[in-house]
Amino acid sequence: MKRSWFRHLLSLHGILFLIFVYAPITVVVVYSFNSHPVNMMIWKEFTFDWYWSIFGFPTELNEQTLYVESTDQLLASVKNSFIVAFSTTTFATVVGTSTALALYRYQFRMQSFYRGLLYMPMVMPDIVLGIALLVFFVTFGIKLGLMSIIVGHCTFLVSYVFIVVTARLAGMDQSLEQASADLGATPWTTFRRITLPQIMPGVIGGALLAFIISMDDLVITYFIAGVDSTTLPVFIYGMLRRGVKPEINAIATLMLVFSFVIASLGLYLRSRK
């Protein structure tokens, strides 16, 4: 009897936890289709107009009120986000994978300390890292812009790629590399034909994870972004400071769908044998 009540209690706790996590997201998605032009919490009727208005298409709601200050600014922020995400992902994937391979193959002094340093950017509060990067750029006279955002994102995204690739390396069969060397293959051939195919799911998974985190980052980007380098999360935050507008729900829903697809693909590739 006690075990039965305990199981029911755990089930109830799990259901309440899922509701607590996903109820706010569900509200955003549902009200992104609300046609009320003033108060998004008052349901009027179903519409796709907010999604059309994001991209500058004329709608009936646009004639009543304009919420997106500038479609050009919105698209420019999306462009900046993709530039930063692609650049950061490329650098973080190369450096994170190389570091994981180096720590996996070689033993040296203070290796555990060095590994701990790689974990630090992940556990460090974003606001602390953002302030530290801002002080660093200002001290050395580095202009804030897309380059400063890319550098800032690389400082912590390398750690994410490193951890994902390290987990993949833990299950790799080293005997295949040894056999390749015994058969006369060069180190580069062994890496290209043996090592890389085995760790490729981890590399791709880490790259996708780094990409989506870079696309969604707000706190660090807010501190180190320049005037003409606004990313999409910073643009949305600027809109929120002037009130919660219906089109923000539509933009947030599109970002949610995009993030879910990329994250799901990354987890799938990471779990492949």
Given for the second form:
Amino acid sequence: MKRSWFRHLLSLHGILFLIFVYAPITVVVVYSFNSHPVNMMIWKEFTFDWYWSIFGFPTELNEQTLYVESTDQLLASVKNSFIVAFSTTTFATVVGTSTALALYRYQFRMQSFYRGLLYMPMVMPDIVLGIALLVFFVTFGIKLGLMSIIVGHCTFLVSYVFIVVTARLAGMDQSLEQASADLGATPWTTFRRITLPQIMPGVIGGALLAFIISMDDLVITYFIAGVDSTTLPVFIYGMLRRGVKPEINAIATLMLVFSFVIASLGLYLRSRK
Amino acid sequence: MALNSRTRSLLLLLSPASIFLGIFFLGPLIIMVIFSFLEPGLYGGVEWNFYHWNYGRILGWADGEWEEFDPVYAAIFLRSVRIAFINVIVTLLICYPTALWVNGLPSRWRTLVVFIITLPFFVSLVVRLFCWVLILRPSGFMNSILLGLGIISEPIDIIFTETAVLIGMAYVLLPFMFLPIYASVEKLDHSLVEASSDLGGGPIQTFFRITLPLTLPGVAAGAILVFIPSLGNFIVPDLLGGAKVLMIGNLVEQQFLSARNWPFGSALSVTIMLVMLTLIILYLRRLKRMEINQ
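Right, the form predicted on its own is done, so what does the form predicted together with its partner chain look like?
The next block holds the full complex; its first chain is the one shown before.
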């Protein structure tokens, strides 16, 4: 009897929690379809015009109120984000996976040092890593641009891939590798035919995580992006600092949908094993 | 020969990470520490002289020539620590009951609910904070609703207060508290909880005597994972706190992007890093001791 009121209270709390998490997002999505050009909190009528206007198409709304400074800049930042995310994901996935394999397969003296080195970037506050990289690049005369962003992202994304792949390796059936070696397969064949297929879900999961974190990163990119190489989050942050404009609703909604799709894809791949 | 090929493949697997992290992770941290001991130049550059007053300035002292004692930076530092600490408490109070709730759900629901809870946190930080800017600003969603319902007669200022910063900070960092707590609640031996209630323990007694002590490692991990990013945060105070709620992160940003005093900014940043390292070391020691005891 006593347990039941306790559970009811917990359920109520859980539902309030979900409301707290989802309500703010819902507000933005709903108002991205509101055609009121001045006060976006007053509902006028349903419109897709903000979505058209962020891509630079002429609409009834932006005849009166032209908000997005430059569609070209926005699209350039989206392109930069994708270039950075694809490059960092590729690099971080290869390096993170190979490090995870090294630490899993071999016993050596420096092992705990390496484990520490790989956990460190994950717990390092963004701002510390961001300014350390800025000072480093400037001191050594490395030009700030897409390349510096890619290098900066890789310093912490390698760790994320490493952690995900290590978790996968820990749950792997080692007897298959031994059987393969016993049957005369070379280490390379064993790796390609036995190990790699088994850890593949971990590798893909790590890659997706790296991709999404790279696409979203704001703080580190903010410090090490050059003048002409902003990414999408940095661009929106800049817009927000200058004031709230209705177009940001539409951009935010598109980013929301994109992140949800990638995250769901990750979950789907993981559940398939 | 066998050893040789083993060493060779180990080196091959390990060298990319060693070289890359050695140069681009440890390298920058070392340079930053060096910078924090250099003298700031008059026009934004640095003089390559040893100079420890950057750290003195954080505590309020300056070199005596340029500035007088003024603990303005120490005050900002203390405020940051306070906000980060309150944020740990707030997220803990929000996430702990939620973790218990999820754990009590039928097993086929659990994975789905955890996914639903964590999904929004894959969305860009700047988008999530934008949601709160829309809600909290004077002509925003919250004031519209409160005015519409007649609860208030004129818009209240929530944005650009410490409350707004705390709301935004808690919202952004919830999963870092939820996931470790949930992991430890899930691992909890349920027979102990049942034994307690069979022996006549009420839910509150069972919670404080059994559930809470056994899930403390998760709480500790969550507390660290929330405290560290809260302390150095500058995006949340910038968007929701404005100029009124300066935190140490904003101070660092200013030193680099507007004040152009890089050595002082580096010293502030090194301080944040030292706080983080201290917490991590304390946590790991504690964890080791608990493992030995068990």
